[in-house]
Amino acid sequence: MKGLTITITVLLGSAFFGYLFAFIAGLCRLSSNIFLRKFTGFYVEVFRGTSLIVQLFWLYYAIPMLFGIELGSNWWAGVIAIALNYGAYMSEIVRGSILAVAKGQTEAATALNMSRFQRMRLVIFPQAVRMMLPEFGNYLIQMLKATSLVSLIGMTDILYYGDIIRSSNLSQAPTVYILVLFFYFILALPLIFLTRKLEGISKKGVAN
């Protein structure tokens, strides 16, 4: 129980940020400036094809010792290298959600005489952003257990005190572990409804 506080924090600051990072880089894939195309480009590439516990032993350790760049603490750390991880894959899906809406929507607009800010803002995003939420939904399960990870920078969640009363008794070990796997279980429950409901809302009112 000590460790959840921190388990929980680090998954709202990282679903936060994710999505956050999401928006901005699957959006930039998709302009006009072939700079920023490339530049996130880069960005969803190297952090899709990079392990998450390497970056963040970059961001903890590397990063600071290399450049003198400090985050802060190690909650910090913990939370922007999940949310930079989960954002590169999850731009992929705003990308994705945005091209899928049928391009009769974009040309009805166009015949309307919107802007390109108001036909992305009144048509296209609100129909994507349906398309997006039951995968949101599943990258949301898969922070909270991304979570664990944090434990490895010294943070105090539940794996690390798990960790703790395991090293003071190893024969105890498989039943702390299945605590522990208990304690992310029934985090992850409400996630997992609200999944369910974010794909109920999603099959309503897109244009197809």
Second form
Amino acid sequence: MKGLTITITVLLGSAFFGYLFAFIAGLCRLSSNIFLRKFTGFYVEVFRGTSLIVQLFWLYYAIPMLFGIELGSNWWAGVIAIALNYGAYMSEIVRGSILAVAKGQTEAATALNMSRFQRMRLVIFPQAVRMMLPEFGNYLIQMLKATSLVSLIGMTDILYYGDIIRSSNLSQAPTVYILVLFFYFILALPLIFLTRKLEGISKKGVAN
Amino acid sequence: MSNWSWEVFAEAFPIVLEGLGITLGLTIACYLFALIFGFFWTFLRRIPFKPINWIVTWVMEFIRSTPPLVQLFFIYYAWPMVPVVGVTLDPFTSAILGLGIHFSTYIGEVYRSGIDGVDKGQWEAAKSLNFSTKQKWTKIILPQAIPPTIPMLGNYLIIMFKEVPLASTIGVAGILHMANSYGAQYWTYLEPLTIVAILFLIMSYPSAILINKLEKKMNRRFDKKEALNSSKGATA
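Okay, that was the form predicted alone. Show me the form predicted together with its partner chain next.
Next comes the full complex, this chain leading.
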């Protein structure tokens, strides 16, 4: 099962960029600049409104045709598709958590004569991040599941090797796919425990 | 934008649109299957016997944390090879089973949250009125547990609609499959895939807004009830 490394690198890549996009888009949607707000709103709606598999194919087949640019490799196409898709979903969480920080906190920070940037960095953000953690853990598991799609654009991940073994020996199909499922499950297990732990962290020391 | 051609767009559009009926049909079939099968999970988890409870929880966790695509492949390619119980399924049925089972675990959790949300007093009331188990569930618990979950269930309908194109990989001729085969035939993926993206957007965006509205309405309704209750408590 050589595909394991591909699956893991795609997961790490898309998780990194996904969180990055989520924070950028989430903060942009709260910006006072109407152009920025509308633009990121459009991005979020488009990527949440269409399905990941369509976006993946679109990035892989259509973008090079449309603009004549290559994304480098199918690794990048896969990572960017997953990151853009889940970044859009998670930006809503970022936005929601920041809005959920009590208004008194903003007022207190203003009263302490903090600048806008200080207010966000020192007061609002640390409180919002802890609210985001459990959901981010959940989305990490979702992203792991999404990485299985990259085999459709020709990447040699776990599922791809599973398919190859199946096509060379049809009667082995049940064993092969059960093995593949268990591989994904073993990868997901630490993430499941991580999510539970994050839930504990975000609940700790918070009233109600 | 040099490679964009409206002629291809116009030519591919009716072909891709042919798949729409299948995509929608499959979505609804999967959804109904998941709605019914979700109950199965919910009630299995309520069995007050620890080992069964533990096993069911982990089976659900397993189904939820592994990719639906692999599950689909398993049902379509591997199930016929399984000794004794294996039967060959056509792509459409495999897709219903694969996606339906995957999402039924989520739907089961939604039901559970609804049932947990029913006030404890209601259970006690059912008991003190000497209701049978069946009466208790059909007359008291479920009518109160399900309506608050309707927005969540609606959300899952949209999510499933977006997952259904996975079925194109096992040959269900939905819109994505149509677009891909058109692309393979004429070597222009750009226009057909864009059509697919637009179709998805057209259908899922308004339904997302609708669900949002429904959610707000439900929230208001249930909040109001709660507010009424608490004010009653205060005066009594």
